[in-house]
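A single chain comes next, written as structure tokens; it is the form predicted alone.
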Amino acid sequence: MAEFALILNAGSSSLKFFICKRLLGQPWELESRGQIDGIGTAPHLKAKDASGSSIADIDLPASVQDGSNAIEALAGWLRENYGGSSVVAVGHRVVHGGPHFPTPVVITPEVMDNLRRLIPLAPLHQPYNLAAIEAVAERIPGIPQVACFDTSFHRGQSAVAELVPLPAHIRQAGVQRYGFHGLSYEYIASVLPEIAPSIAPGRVIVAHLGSGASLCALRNGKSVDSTLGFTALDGLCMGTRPGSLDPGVVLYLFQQLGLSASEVEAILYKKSGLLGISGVSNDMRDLLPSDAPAARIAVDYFVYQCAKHIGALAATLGGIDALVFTAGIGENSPEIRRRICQASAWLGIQFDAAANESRQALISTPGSPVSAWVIPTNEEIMIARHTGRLLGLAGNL
């Protein structure tokens, strides 16, 4: 009989899954991966096997309205395709680990209580991450589950990099810069020695550009600084989040416009960023071809902020050896990569337009003083590795 480890990355409208398999006495291997999109609107399940061939492309019932329904739909698909096998572990992406969880952890009721207290710090992600854990516990009672945090990779930065300059009693309550997208950055750091060994020990800035966007400065594969801080609102302009913002603006929303806390939260998390600037869309795929002036300025602002923060992180590193693009926009938009590299040419990036358009891994010229790369991320495989290590399934996940 085969055993399975299930890796889940739950969002508000999607559920990514990654399935590892082993036969008794054999090593773990990737079996399949996929996702359920359109939860609450037009739910759809896609999956591919280990070779990348499609094994599922199906519309799901409209009753799949939330994460719990999505888990149930996934469980049904697993029963149909892997009946007779047992799930022995489930690993989850959880965005915020707060001050108590610097590393992945086996989930217990006490852990869940602590993670629920962090929901206000990651309202777009944490509730859905935790709902997936609860749904699995309800459907497969007693199965070991592991929480892997987007904040973990950044722990260990210098005291200065983690500092929020507020009074000590506030900082002692857990207010500090945590950083996010850590599972993505950890994966990139893990594959650099194989893909680009000459830069792996050096000063590398990774640009995780998607609906959520951030930059991370690496030295010898370790996080030195990043653009996200206490919450996932800081740094770069994102799909619906503003990025860096004068705190006085938030005071103005409360004091002069008379908005409530829930209204301000909705503005900051759901109505700002590319969507707020353009009034058209939060999706770069919609904005790039648009002729609307507001769409153009939204794209310009996104590029401007990326280039600005790349310069700042280069300063924290004392220079830069390489720039790496990853995530949805970073991996799939040659235009955004071109514009950011050209805006960052002063750092020493000699851009190769042909390599960029043909989607090669190296998109700078061979002799460029600072190289530029495109490396697909894989957060799920990092969750699998952590889950395996923590539960004694190590080495082959």
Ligand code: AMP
Given for the second form:
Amino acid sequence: MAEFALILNAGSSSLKFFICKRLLGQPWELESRGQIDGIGTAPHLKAKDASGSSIADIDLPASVQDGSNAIEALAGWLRENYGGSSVVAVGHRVVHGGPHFPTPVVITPEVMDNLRRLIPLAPLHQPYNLAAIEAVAERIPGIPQVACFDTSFHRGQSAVAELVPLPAHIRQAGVQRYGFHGLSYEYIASVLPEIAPSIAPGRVIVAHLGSGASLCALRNGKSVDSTLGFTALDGLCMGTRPGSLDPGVVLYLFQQLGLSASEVEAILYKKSGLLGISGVSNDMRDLLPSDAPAARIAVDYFVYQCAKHIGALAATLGGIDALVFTAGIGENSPEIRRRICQASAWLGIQFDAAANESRQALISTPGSPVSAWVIPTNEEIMIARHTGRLLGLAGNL
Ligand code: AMP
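Structure of the form predicted in complex with the ligand (previous: the form predicted alone):
Now the complete complex, all chains and molecules, led by this one.
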């Protein structure tokens, strides 16, 4: 009989899933992966098998209004397709581990209490991550669940890299730079020795450019610094988040415009960044072909901030050996990669336009002093690895 492990990455309107399977005595293998999109609007489930062939593409009932309904819908689909099989573990992406969880952890009630306290630090993600854990516990009581944090990979940075320069009594309450997208960076660091062995031990900046966007400076595969800090608002311009912002602007919103805390939170998390600048979309696919001046400025600002922060992280590393692009924009937009590489040519990147257009992994010339790469990320496989290791599941996930 087959055993299954389920990996979940729950967001506000989507639930990504990754199913691993093992037969008795056999190693774990990827069985299928997919995603429920449009939760609360037009819910839809898509899934592919391990070879990438579509195995599901179905509209779900409009009653799939929240994360709990989405878990229910996924459970129904799993029963239809894998009925009679046992789920032995569930691994989750949880965005914030705070000061107490520098590594992945098996979920207990105390762990959940701790993670709930971090909701204000990641309001766009943490509530949905935790709701998925609760929904699974309700449906499969006693199932071992593991939380894997986006912050963990960054622990071990220097004291100055983690410092938020505010008075001690505020810092002692846990106000520090945490960094995010850690599962993505950890995955990239784990595959560099295989894909690009010459740069793996060196100084690498990874650009995770998706709807959330950040950079991570790696030295020998370890995080030295990153552009996201205490919350996932800092650094690069993102789909709906502004990135680095003079804190005086936030004071102005409160004091001069008289906005409430929840109004300011909505502006910072949901209405700014590419959407705020362009006024039309948070999606790079809409903005790139647009001739509207505000859309052009949004893309220009995105590229400008990426190049500026690449320079800053290059300084923290004392120069770089490579730049790696990943995530939705980084993996799929040759234009954004080209513009960022061209703006970073001063670092020694000799850009290869033809390689960039033809979806090759190496997008700099063979003799380029600093190489540039495109490497697809895989946060779910990272969660699977941690879940398997932590639960001692033989064969690992
Ligand atoms: P992620 O958060 O990593 O799933 O990335 C999602 C984002 O990637 C979307 O919001 C789009 O802005 C962007 N994206 C996906 N495909 C493309 C593409 N072909 N060109 C430009 N941007 C893209």
